[in-house]
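The chain below stands alone and is given in structure tokens; this is the form predicted alone.
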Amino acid sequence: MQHPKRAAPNILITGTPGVGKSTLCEKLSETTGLKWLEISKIAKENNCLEEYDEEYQCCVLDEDKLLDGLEEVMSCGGNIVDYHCCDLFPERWFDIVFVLRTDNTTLYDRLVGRGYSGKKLEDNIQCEIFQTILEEARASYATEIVHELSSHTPEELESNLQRICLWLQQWFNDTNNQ
């Protein structure tokens, strides 16, 4: 799919909660100067949250309100979008999608450390086991822009950061040569 001409690309970093999205996005933003959009934070700041879901211990997202509010900033480009699901975002917004994955033991420890328990903990672990986010990404975006990255260790974090920076450099080279 042909994306609108932007001065800089939009990157989606997605994956099950606890796989390391925010850590990677923060480092990527610091390294590249691209704007880090923490969707959960933006939703809260812009009143895009509806009733509270007791079972999952979180608020329900008003997707339409969120997407309407992000349309202009996304059309400009230069964004790193950080969110635990991806199928709500329009395909036209992204030039590349990275799905972070980690092993279940690491994920379990990270989520318990965040206070996850019960159904919320169980469902997130199952989401990772069944590759739910990866499958959503592959169903929502052109397969050639969806990339799976392992996110177990600090070394893998650095490797992922380097890989994305190389992709970004290539994007700018390709764009400037057109």
Given for the second form:
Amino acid sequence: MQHPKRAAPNILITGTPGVGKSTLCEKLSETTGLKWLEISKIAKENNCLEEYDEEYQCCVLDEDKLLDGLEEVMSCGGNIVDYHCCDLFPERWFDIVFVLRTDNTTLYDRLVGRGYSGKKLEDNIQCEIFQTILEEARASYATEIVHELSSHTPEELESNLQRICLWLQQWFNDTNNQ
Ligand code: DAT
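In place of the form predicted alone, output the structure of the form predicted in complex with ligand DAT.
Next comes the full complex, and the chain you just saw is listed first.
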């Protein structure tokens, strides 16, 4: 359902770390002028990270603080939200959700290239094998707005970009004709 007050839609780009969210979001933001919100970076810059979790090798997120801080910008619309999970965000924030997917070999190489190893590497590969983020997205948002995008090659990056731009154009057409 489209939000009546939004001048432009909000798009969620999610998926396991390494599937290509930032790469796609950066290009999408350049192409469309929509604002790219890198949630990990925003959380860090706004002191929304709590104590370090040794087991998972990452910081615990203060979700309430993060969401409160984003409410205003999200209600205006025109944002591309980039984050590796999706069930923390209010359903009403998004007009469409894209879950990027890669095969295990591609993801493994990308994560090793990023310096991941041990439990962190295994957990992320398993997350993709069990399509955890896709299931999370389907459980958190209306299934008709959740779409999977294959994200292995520069050609797929280009076709994903085109697909989202076409959807965006349609959103503006539909909104202007209402
Ligand atoms: P994420 O933001 O999901 O963690 P990323 O955008 O940082 O992922 O991408 C991880 C690596 O994979 C990075 O080296 C760029 C590369 N990559 C991303 N999308 C790609 C694509 N469609 N084709 C080839 N390489 C890609």
